[in-house]
Amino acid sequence: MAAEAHGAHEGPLVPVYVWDLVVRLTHWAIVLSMLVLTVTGIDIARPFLHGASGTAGFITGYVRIVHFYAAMVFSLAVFARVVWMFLGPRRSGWRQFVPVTRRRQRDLIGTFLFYIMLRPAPPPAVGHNPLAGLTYVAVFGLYAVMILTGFALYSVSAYTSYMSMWQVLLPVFHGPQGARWLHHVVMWLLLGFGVHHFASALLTARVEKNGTFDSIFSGYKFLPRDRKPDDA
């Protein structure tokens, strides 16, 4: 019991397939598109990728095009991941985000105690730990706000009826300026989450030594042979 509480493992570790290809592809599509969106979005608001030359206007146009295409990738990746929560395997499903089982509800507290340094190791989890999963619910909410405010802003200068129809969202965000302000604030919230997410993955990988950080590339984590997975 003491060994389990301190995250010690007895016996050999075996690979467990956790993140399927859809999860990994959508994860990296979201990450890379967010990086492109951040750089181009800041440049659209306050140009820094070019000087005061006569071609500045053309460069800004190219930056906006890149921003819009990256936004399409981001939106499609988020949509695909949400759909996969209901169509994919159990370790990709919505139960990894909403703690509906008693064990995950109990481990939610234990994981929180680990993050505030009142517990030496978190409760073992194969997929998302309960606290991380619950956090991702809020993150996907921020994704939705980012996408909707982006569509609303694009509709202001859109020339197609398909995109101009998103102007119905502008009153919800108190006009273009309100949508732009919210779009900007949510960007920083998501960047802050990204930094925390990276640091937490490194911390958990170091403490549990189960391949947490590598798993988003390979799809595999490692679990003691004699331990039943928390999502069994």
Ligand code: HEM
Given for the second form:
Amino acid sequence: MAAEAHGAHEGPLVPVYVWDLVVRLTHWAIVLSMLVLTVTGIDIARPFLHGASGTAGFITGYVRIVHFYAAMVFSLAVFARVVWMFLGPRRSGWRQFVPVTRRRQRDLIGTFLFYIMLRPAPPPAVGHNPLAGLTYVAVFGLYAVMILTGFALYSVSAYTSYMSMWQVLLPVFHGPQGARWLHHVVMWLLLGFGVHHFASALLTARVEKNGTFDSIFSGYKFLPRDRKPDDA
Amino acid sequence: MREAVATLRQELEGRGISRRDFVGFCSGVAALLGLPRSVSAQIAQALETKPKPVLVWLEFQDCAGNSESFLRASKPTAADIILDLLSVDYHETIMAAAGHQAEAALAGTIKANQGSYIVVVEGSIPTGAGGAYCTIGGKSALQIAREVCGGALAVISVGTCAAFGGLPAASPNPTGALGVGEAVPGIRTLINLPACPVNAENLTAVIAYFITFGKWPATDRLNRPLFAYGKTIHDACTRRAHFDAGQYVEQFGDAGHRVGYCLYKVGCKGPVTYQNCPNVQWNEGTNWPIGCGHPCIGCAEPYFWDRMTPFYAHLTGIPGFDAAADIDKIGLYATAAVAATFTAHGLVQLGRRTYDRRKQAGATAPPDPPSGPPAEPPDTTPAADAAQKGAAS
Ligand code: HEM
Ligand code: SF4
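Show the form predicted together with the named molecule, please, because up to now only the form predicted alone has appeared in this conversation.
Below, the chain from earlier opens the complete complex, with every other chain and molecule after it.
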């Protein structure tokens, strides 16, 4: 399968299973739900899906409902992924994100130098490289902001449901209008990240020739045979 | 307390308010409070027989708009009745006494009714420059508020200024204005009735509730009574069906505006504002802002002058950009810039690879030009390094 296609002209590169099923599933659940949340969210902010005048549709009503269901998928996927950082195998673990080892701290700079083209090759890594890992810490922080502001916004109209407990968050965001603002601005930060992430996945795959782009589908990267598992 | 018992009926009749008007008023209050119709008899009885609470009305940094709203009611209902329900012992705008006499009246009232009088505060309290921005009879607003509110049974802050600081507290808040709750901590019972101005019906209902039941209505985290501030304007709005149907006013005066579509896209803050305007309306139910085609500006929310502006846009701008700057445009350009940067980076990177490969091919002509990650000197062991080099080429 994929292994042969790559192995064929890469010679001694070997497939390494880096992304387990939970990592891949939550990744795609997050991507797809975020796409739906973005489209519906923009329509909530400045409705462009209009009701034909004179007809009594329920367009914005449905858009909000879709946003809320996608929000459930998104929140649960993010939650599951964070829990998996502590329960799952090492490549999914939190140490992939927070550079706690001396080695990862040093490679952080090395990777950065490579990205700005001051170094011919990146320090070897198997899972996330240290710079990417640290970026994902910020991204998960933004996810948390989206989820908390989203829950706070939802609580505004959740008069009798248990979701009204999130009203405690409203003062933190300067009231519902502040929550709305943050929810909106962070959406753009995440979109910017999304573009960056997609582009750099393509680019890394092309430049480093290690199957990074395909790995999130198949789970495998293609790495030099000697790359040790602790080249984390 | 004054003995005014049983004279209420006569007083009202003297003002041309019939028994029928009075009962109508009581059932209106019951409905506003969300209580069953049967309670209106209980309210009527309480209002007629219970002693009048003593009330002191303080004005600080304000425009007297709340007094106006309260006194200028077009029909002799809410204001007249409530003024007869209460013994208003101090109200700068309407009392006859002035100067030292007025100050003496205030001091006397507080002394005689320690712990049992009600204070209504209108306007914010400046704390800057030692309170010098607002003084009455040589005392700062802060001093007066501490003295008067400290011994009160309850304090009702009417209007957004008294409740949360309002307009005087808008950025950059030159006078250090605060709402009453913040300026005078430790008030026994604080009821906030924000809005610009307060809706007289809500004030009336709070006082009638107290007279009837001997306690204050349930409030939320911001001390706002739930009967009046328990729901957003959006969730009770008469135009809500148009919101859900995606039928919006795009511009003032357009076809949608003329037929009464939803005002969301011209900046309506109804979704983020708690108040019962859609149900109670204003000026004895004559109309209300959204009803006459103007988007809600969120006047009952804390710091609305800073947080709800621009009034005719959906969101506040981004700090550092023009206040009217469009977040979505900024976001779109930023996203496009990220994409462009990466495309450029990618092209350079690939170009360089190709160039290196060609050059190497020309110089040493190995059978197979290296294409993978080349040698990685500093952090791998020499052995691994060598192996990697082999592997990659
Ligand atoms: C990456 C994820 C998300 C994106 C990109 C996103 C995007 C948006 C946007 C752009 C808006 C319109 C804000 C405005 O009025 O200007 C919005 C509204 C909203 N979102 Fe999200 N959202 C996300 C996640 C969530 C989550 C996890 C929740 C949780 C319940 C949520 C709940 C809401 C609610 C309640 C509203 C307000 C709806 C209304 O005003 O009718 N969102 N979202
Ligand atoms: S006019 Fe304002 S409050 Fe009414 S439905 Fe539209 S957005 Fe909501």
